[in-house]
Amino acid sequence: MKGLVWFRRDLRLRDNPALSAACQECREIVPFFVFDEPLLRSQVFGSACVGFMLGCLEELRRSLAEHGLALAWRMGEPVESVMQAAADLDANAVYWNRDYEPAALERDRLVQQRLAQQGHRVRTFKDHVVFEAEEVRGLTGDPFQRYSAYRDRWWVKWRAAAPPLLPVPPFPPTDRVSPSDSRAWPSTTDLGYQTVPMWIEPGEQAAHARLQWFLRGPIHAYVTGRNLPAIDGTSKLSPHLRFGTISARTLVHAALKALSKGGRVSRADVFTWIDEVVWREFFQQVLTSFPRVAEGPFKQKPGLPAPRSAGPERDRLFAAWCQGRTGYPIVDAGMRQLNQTGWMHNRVRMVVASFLVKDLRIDWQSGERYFMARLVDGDLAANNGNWQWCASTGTDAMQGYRIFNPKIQSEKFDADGEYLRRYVPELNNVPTKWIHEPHLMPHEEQVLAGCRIGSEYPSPIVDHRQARQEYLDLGQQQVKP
């Protein structure tokens, strides 16, 4: 039998169940991929994105070669593609580990009826989470609707039955190396997008070796690290995540693994990190059983106020958040690193949510678009999760009146001001006094550090105080009688 293997957001060769299973189950394997041209048209993923996932496919071609295999591929709609490459290719089966998106399982839908018409056997597995929704359910057989809840599940389920790691296949033996693709690899500028440094390395080899970087180092202290912007505290895996150059599964073994060695590795700091794991598990379950969520808030909670009107001071104000120009040190460095980096602290995440959202009344969809087209780890799942709990309009939110002070919050996790001045050099010379409130910073003393305000670095666009009041203040009257 002849298996093509769909690759999608799985772009390794150790513990994928789908790969797996073809190798075992058919006499020749092809490797294939599509380049869905519509969604790359429509610009949801930003350069950072659709480069660091070339990458990942670019070391997938070299481990698959190293096998005997060249990973064929296709540039179009993606129901279309998978379909004339099993019948050109002669493929007696598909396989492929399933996505969990609206328009993913959509897709897959399609293709698996189509191919099903066209004789060919299909066969999925679970990969891109370590339970699917449908595995970790309440009593009643609800999806969890509050995150601690579902945690709990999700610990028992582990101990009940915690999922193998599978190694690197056997492939099919073969008497001759795969022919490679006549056609040229595609660039990043050959799919419509502007190719941009990576500061984090792509590819399955890469992910292992952070992983291995984080237990040997900043685990031991994540609990209180990886709040702090300004050091390497954070995995910074969610990047291979998104494209699967690494498992979830392998994450949360290797974690226990490093906590069963004993040593100077806490039980806090590895469930903490662990938990990040269970969060983007919920956000995913969240997505599939509730698929709104895509297109609006889950629930309309009473208090809220209504964002700010379209028109010119909303443009004014929604711009100066995009280009990191707010006047609030923490903001503004988190946009800049955004879009110079693809990447944000998740600590600064939630305070530059927060204050497009509160501070300045913007809807939180505008500033989930915005993340998506710039990150280099864009998830909907994670994103879409993320930014409903900062806004209050999700499963298991921050509280409606809860609104981050970007002062306090500066003060709290970049005392010394080392990240805002890494991100907002008009800062670097402003005494650790004012960093993180510069427009308070006297005359004579702007001149001295070269950061005259309304100038070299802008005022603040809204005064967060009375910001903070008059969203209260329109909650209120939201839910008055």
Ligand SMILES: Cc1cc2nc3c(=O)[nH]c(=O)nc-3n(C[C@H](O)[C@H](O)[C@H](O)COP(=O)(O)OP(=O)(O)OC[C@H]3O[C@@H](n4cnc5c(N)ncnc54)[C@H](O)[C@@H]3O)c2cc1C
Given for the second form:
Amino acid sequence: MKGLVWFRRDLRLRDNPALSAACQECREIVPFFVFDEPLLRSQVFGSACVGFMLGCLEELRRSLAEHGLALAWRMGEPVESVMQAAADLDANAVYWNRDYEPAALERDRLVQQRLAQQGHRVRTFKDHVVFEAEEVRGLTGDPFQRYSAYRDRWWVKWRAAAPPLLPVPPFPPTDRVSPSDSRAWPSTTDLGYQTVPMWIEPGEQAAHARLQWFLRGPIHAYVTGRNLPAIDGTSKLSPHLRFGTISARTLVHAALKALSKGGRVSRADVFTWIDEVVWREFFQQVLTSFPRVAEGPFKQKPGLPAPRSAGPERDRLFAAWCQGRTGYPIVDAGMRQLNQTGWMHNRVRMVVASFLVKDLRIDWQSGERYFMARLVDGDLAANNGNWQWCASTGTDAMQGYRIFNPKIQSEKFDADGEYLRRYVPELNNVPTKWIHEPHLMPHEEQVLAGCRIGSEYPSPIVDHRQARQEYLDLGQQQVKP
Ligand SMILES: Cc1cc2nc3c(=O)[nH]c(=O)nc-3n(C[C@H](O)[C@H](O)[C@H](O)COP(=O)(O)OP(=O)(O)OC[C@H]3O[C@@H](n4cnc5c(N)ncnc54)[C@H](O)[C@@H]3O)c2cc1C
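Here we have the form predicted on its own; I need the corresponding form predicted in complex with the ligand.
So here's everything in the complex, that chain up top.
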């Protein structure tokens, strides 16, 4: 039997269920990738994300070549591309790992139907998550809406049936290479994107190295370190999970193994980190169970003010937020980190999201789209789930009246202003005393620091206390009969 293995969000050889099954069941396999032309043209994702994907594909291609296999690829509409490839390569079966985004589910449903009509066998596998949505359900069988309840059930499942890890499979012998393999691989510019410097190494090897680095160091202080944007206190594995250069199963097994070895690893640090991986699964099951969240709020909660109306004022505020020129250093540092690197620290993501939705009263979907078009780890389930959490519209969301105070967040998590200065160079010479609220700095000190407010650095675009009060008052008006 000849099997076409369609790689999508699983750009790796290790612990890859679709690949392993194909190698076991087929005498010949053809690894295959589709550059989804309509999706690439839509520019939903940004250059960082596309560049990272290309790097991962490049490594996958090299790894497959070491096993005598060439990665076939096509550029086009995915359903047509797979149908064509299956026909051209005379594949008896097509293998892939499941994707749970609404558009991907529809694509897969269509291609599966058409492949079956043409007599090709289809085999699909769980891979992107440790447990699929329907595997973690409450007693009623309904999907969980509270993270804590989901997490408890998730752990019950794990203890009962932790999924094993699969090794790199033994590949069936191959003696021929598909003609498409010799074609030049598209570059980021060929795909219509810019080449951006990559601060995180793409590919499966790098993902494993990054995990080992994290388990040797930062995980030991994760409970506190994860909140400090100035340090490398988190794993930065999110882009790898996004493209599946490492599996979520591997992360959980590796962290628990590190704990079982004893030594200085603390339970609290390890479990707090695994709980973040479970948050990822939680949002994935929210998207799978309630696909409408991709289009709008999970709940229209009473007491949430309507966003500011469209118009020049809204556009001015949104542009300032996007450019990192709000006059709030922690917001500006976060947005500039995102614009420059395609990544932003989680604590700061929460601060900038709260600021957009609650201080500026701009619809969260604008923020969600902006993040998606910049993030190297842009992922519909995680991005949407977190935006809805911050906007208080999600399943298990931040209370509507909770509004992050940017100054307090900044003082608490970047006391010396190291992160602020790294991304907002105008603040380099501002004394730490004023770093969190530079607009309060006396004029002479502004001149001395080379940071005159209103010229070198913007004055705050809104007054946080006032904006907060307005938000709460508008909310109150909403709930009044
Ligand atoms: C407004 C907003 C938007 C976000 N958009 C995305 C996104 O598009 N893609 C994305 O992967 N994450 C998103 N996150 C979640 C989180 O910020 C990142 O997953 C995290 O910063 C990645 O860094 P890390 O790999 O070092 O995480 P670590 O702290 O090392 O955590 C390990 C893994 O757990 C998962 N994880 C951690 N925190 C969360 C979380 N809050 N929600 C879901 N999964 C989590 C990630 O897969 C992460 O790689 C968003 C958060 C916010 C507040």
